[in-house]
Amino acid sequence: MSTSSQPLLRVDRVVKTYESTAGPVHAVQGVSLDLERGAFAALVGPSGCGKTTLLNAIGGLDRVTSGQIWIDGTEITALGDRETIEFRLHRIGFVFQAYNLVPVLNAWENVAFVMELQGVGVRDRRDRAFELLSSVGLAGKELQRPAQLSGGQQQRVAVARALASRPSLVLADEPTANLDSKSTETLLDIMHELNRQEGTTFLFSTHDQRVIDRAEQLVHLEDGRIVG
């Protein structure tokens, strides 16, 4: 798949079925979509419609039952487990609803953690972490641990961490669910500015109207299918 003329993300007829005691659960049913480089997009729909399942499949956190997913010209659904981990490490950033920060690490160490896994030297990763924390409005908070930060500040650390590896794609799963209105608006301002300035591609899963209003591309899901 050539990267020059193709979208950054292509999802082609993806199906994800879980087995349960009540029988098969069809979480994602034949979803296809394209996302251009530099997009600011959202998967929207009610709880249980398949948003998080699809996002996890795109991020290589979950194997699809059938179908194909390409990111930046690489078919991630064809990669083995170790190759998928390596691809995620270098090409995909994640922002989770629950922040998922390491409590014993301070802010800059949390941001730098991915770069440490990549083998980046301590000085370079520290410089990059401080730069990113400044870009998300947390200059002066670099040495504070998660417990010393507000929920909105913790989520900004998570955004900085997601960008640390200079990924092709940032996946954000309900990133505003635990935030008040002011923190949500601040976070969205930051992500939109990073999207514009650095061309970072964002894909959210959300049912938050504040995120939906900011998104430039919406994919509506219902019962595991795209409906609009």
The other form holds:
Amino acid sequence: MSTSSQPLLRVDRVVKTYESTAGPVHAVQGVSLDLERGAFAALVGPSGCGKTTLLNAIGGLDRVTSGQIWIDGTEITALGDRETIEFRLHRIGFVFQAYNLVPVLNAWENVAFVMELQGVGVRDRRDRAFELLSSVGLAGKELQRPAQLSGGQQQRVAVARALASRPSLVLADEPTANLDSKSTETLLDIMHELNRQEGTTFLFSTHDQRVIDRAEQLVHLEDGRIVG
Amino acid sequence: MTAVRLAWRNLGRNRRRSLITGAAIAFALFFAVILRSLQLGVYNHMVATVVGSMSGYVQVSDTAYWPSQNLDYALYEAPEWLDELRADRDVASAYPRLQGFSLVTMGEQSGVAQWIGISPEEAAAPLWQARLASGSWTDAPGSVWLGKRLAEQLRAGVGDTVVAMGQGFQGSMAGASWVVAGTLNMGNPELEKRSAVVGLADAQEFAGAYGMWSYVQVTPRRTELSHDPTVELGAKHPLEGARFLGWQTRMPELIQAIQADSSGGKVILFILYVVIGFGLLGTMIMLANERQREFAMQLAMGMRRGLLAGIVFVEVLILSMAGALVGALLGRVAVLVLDRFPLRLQGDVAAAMEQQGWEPILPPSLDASITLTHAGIIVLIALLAAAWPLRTVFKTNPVQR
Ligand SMILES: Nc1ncnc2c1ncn2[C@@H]1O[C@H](COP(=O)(O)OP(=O)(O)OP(=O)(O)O)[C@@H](O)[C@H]1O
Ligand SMILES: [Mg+2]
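What does the same protein look like in the form predicted together with its partner chain, given that the last one was the form predicted alone?
Next comes the full complex, and the chain you just saw is listed first.
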């Protein structure tokens, strides 16, 4: 079903309402947006505007209340639990703000982790993991455990891992929130480079001006709605 | 990375906690094994003293012999069957006997005796050899060995002649005169007051029960309480008109006393396990809380919950099995040491036990099933405690906050 004329990501009138003890919270209120293949886009807006909620919905980590999401021609909002996991495993890469890595695995094993879940053989995993680590500037750090890496280096491992399965879409929720300016620049350079070289589509959320400046496409969110 | 490898590495991430948890499991098992081995060992010792040498762990007798133990319900000798029984590798010994009651007199003195005809092989066994208080064992026909107290009562010494009279087989008269060849320490005052041991052939002649046995006393190779081979032996070596009876059937009071006492020990162990169980649960809750975010991340990556749960399960399994292995080994070593150098009772208790013919020691049971059972229990408790982190795995959403 995948055709090049279609956008890679289509979000159509997505609503997400949380039921909390204090009553319903309308976190996302009818958001529609399209991302072309190869986009390098940022979801921006003040804290609490619904960025994480929207990214989780797009990544299939959380169910939407209503609306539809297509990725690469697949309507993921229509998939069952098992299929969603499969889809996530093969088609989406994640970078989180923190707690990205398995602490007991070293850098290359963390990168290879997703590939292992996909059933890639050990030799191929290793080769690809080393290659990816060197592309994020971590050649020589393959055997270090997360605790032996700086925060910026850990995020770079997370980016390498997100790309390991050659996903159509990489979702990054405030990937630079815990990083200083220099590490942020490096990470952005790396993501941008990978975006250009491999044509991987990136969508990240942020309220960091340095990130906003580098994004090629901005989606402004306020109170769960797209503005501007 | 297989689940096992990840589990193994997870154990290493908080090495001190893993060590302490493993040590707690090892200690609990060590303690349980020693406690239970000593307790069951005392029962074994008791049973060995009460039945082991006399009435026997297993008796093969005429189906009507018990409970009257009447001489008339004797068995016909079955030497081929006996050879076959003795050849069984689960049988340590099997001795035919003929026994009954009679009056024994010497001069003015008299007493009631239980005469026991034992075969030459049985008399040659170390047990009987060790019982000799005076005199010697001889093959000479017409010899009798009297319980020490019976000999005192009759004022009979080695070389004296005693006369025995009583009822023989199927209403016949039984009478004989026997020469005292020795006196015996029976290890039990009651037995010492009434035992008169003679050769099997003499006994048969005395009672007119030629070619007959009252019963065959069988000692199995394994005599632990947990193992009752009676039914199995009976099935393997059937004898027409006879049945196999274990001491448990013949002396229900003894087994009841043991069971009552044993429950006390079980209560202590139960308390120990409850304490250890809650300790393990606490560790598991900590582990689950520590890792919840990691679980969420792994689930988001596309890891299946089953695999994640498998890792946690294997982790707890390795930890508890390692702890159990150490505890089992240490417990086993301690039990072997206690077997070699048994705890010896002192004072009044010891004196009272000796009176009853028991050696005042606490020999441990060497039954390996004690170790296995309790190792199993403790591993199971650890796995039950692991239910908490497993629950966490299944409750965690792949959403990060
Ligand atoms: N599980 C939940 N239950 C109830 N309300 C929730 C839940 N998760 C988020 N919310 C609410 O939904 C709204 C959007 O939250 P969200 O985390 O998506 O914001 P955000 O834009 O990512 O904020 P930040 O920049 O601080 O990360 C907020 O008002 C938040 O309180
Ligand atoms: Mg957020």
